[in-house]
2 protein chains.
Amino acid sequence: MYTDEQKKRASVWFSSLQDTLIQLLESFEESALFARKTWTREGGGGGTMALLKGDVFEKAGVNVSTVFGEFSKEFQCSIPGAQENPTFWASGISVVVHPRSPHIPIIHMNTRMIVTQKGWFGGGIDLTPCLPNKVDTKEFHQALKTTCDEFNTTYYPTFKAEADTYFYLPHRNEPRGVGGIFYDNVNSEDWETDFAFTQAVGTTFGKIYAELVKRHLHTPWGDAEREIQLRKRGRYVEFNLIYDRGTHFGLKTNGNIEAIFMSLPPLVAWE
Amino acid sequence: MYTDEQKKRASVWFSSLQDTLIQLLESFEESALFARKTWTREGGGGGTMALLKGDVFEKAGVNVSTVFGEFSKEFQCSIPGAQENPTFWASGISVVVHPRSPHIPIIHMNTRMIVTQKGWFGGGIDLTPCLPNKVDTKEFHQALKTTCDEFNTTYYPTFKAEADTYFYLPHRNEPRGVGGIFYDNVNSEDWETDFAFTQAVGTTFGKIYAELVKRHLHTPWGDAEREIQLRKRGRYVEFNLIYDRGTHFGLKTNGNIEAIFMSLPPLVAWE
């Protein structure tokens, strides 16, 4: 179990990453700014949602939350270390960006630290281009691999495989995007290193995404590309509403619906 | 268990209702027509999808299918009369209409006859206005009540209550629309009467919806109403992907994805 000092450092850092990413995304906008909204959770804790509706980013959400209390009976069984004692503490950040340009890929990141009778980090980053781009995909994965390799050379291949399995739409036999990394339980018994890894994932996210945005910011596009984008967003919605564990967890635990659905694209087409 | 003759009459009738509804919906269009597409199911049977992308109806789907074979092990337990013998036969029609005008309500109907070691009819109609209209709602329910009462005066109150329970989004604490009727198991042991009820539901659907379409066809609307409509459609997507049993059944049984997702609106907005 992690210490109060460790909890404090983690939640402060998630908040500072929120500020950093807000600044970074706003730097691409002419005038649009994030609107922040704080909320409190009945059982304990709360969070800050930040939503941007901009010209470059049609919709971007950067949410942090630190919540604590007791798991309900139905969750106790499925969560490590919660059987003996239902007390939990969790802090994390969740980011989803839906750019206006179909050339700029959709991106998603979520990292979190969870404390029950055990303690661990979880999270991931994945990329969903609407228009396939081999160079983007290669550089995105290379950036993740470089960051992972600094900590443990088994991380990238393992977490990449987990992302490929997780971000998949079985009913369409197709992946949601081009994958990334996904990890459920990083707990090396060296908290400092695990925390540093989560920090590195967050930093890498900002760096690689800024690079991809810059690259495609001025590429022209028209109705045909827009249509492809709106349909790809439909796949995104299908994944989030049918399969995403975080979404279902939130819906079943009476989570903040605005925060849960911040991942949904602003405009979507089917057929 | 129903006879082959009864199966034949039901499936022929569902097909004729498809033709009738296609004609009815096309009658409101200047020039747009339904495109039909037949498909076959690996385990037995198949169907005909019909899709309209029109000026009055932005997207309308009228699907019929008659399928048969054996339920997989995982479904045998949850389906009446399938434990002893996994053989099944099912025929039905499914209709979803997403009008372009926000004044014309979204409508949905599905009716089916199912045969295992038992036999029964199921189905329902429900209405989802984007802009609330008390007169529409009242007349819609009155039409359903009149039809139900001709068969059994317990039908309307029972099936209305089932629709209210079923077409509900718990995560938003709101109903999908203004309800209608929903019934899972009509089996009075008089097949002729049960079949006549399903036919009457189908006929009522066409009659009441034509009335509502006519009423609002020329009512002007602008961006504000369109925005409300696109968001209401978002709720429709949330319901279908998160809760709808038919959708989940289809996804889990490797159903025809085009037919399953025909219910999804063509353009949708969130937040």
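Whichever C-alpha set is largest while still superposing within 1.5 Å between the two forms counts as the rigid core. Quantities reported herein were computed from a predicted structural model and do not represent experimental measurements. Residue numbers count along the first chain shown, from 1. First, how it differs from the form predicted alone.
Core-superposed comparison between these two forms: the CA of residue 251 exceeds or equals a 2 Å shift.
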Given for the second form:
Amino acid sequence: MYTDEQKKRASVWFSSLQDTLIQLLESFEESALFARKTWTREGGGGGTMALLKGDVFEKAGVNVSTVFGEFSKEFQCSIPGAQENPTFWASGISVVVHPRSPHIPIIHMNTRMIVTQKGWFGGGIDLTPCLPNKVDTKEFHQALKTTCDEFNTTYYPTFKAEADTYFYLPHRNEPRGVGGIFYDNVNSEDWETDFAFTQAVGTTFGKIYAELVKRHLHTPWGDAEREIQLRKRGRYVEFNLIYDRGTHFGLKTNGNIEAIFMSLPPLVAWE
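After the form predicted together with another copy of the chain, can we look at the form predicted alone?
Next up is only this chain, free of partner chains and other molecules.
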């Protein structure tokens, strides 16, 4: 079982990562800033959601939360360690960026620590380009592989396969994007190492995405590219509402509705 000190360290770090990523994304804007809003959860805990509506990023959200309480009976059977005792504690960060330019890819990242009668880390990063770019995809995956390999050489192939399976729309028979890494139930019985890996994932997110934004920041685009982008965003909405586990977790634990649906883009089109 994870200790109270470990819970505190994790929640503090997720909050510090929120500050770091807010500063990073704001650095690309002329004047737009994130608006922060704190919330409390009936039943225990709360968080801070931060939303940006800018010229570079049409909508970007960087949310952190630390919540605790009891899972509902209908939900506890699907959570490790909650079958006999429904109490839980969870802390994490969730980031989704919807750029204005169709050449800058949509990106999502979340990392979290969950404690029931068991404890584990989960999270991942995935990239959803509207106009796929082979160089971007290669460099993105290489950055993830490098990060994973520093901890365990089995992580990248395992977590990449998990992402390819998870970020898929069965009803469309197509992937949401170009994948990334997705992991859950990570507990090597060495909390420090598992926590360091989760921190590294968050740090890698900022580094690789900053490079992609810089690369395409001034690439021209028009109505045709915008239409492709809006349709791709439609696929993003379909996945998040139908399949996303984070969305389901937030709703089943009475989370903040605004924060849960932060991932949805501001404008969307469907065929």
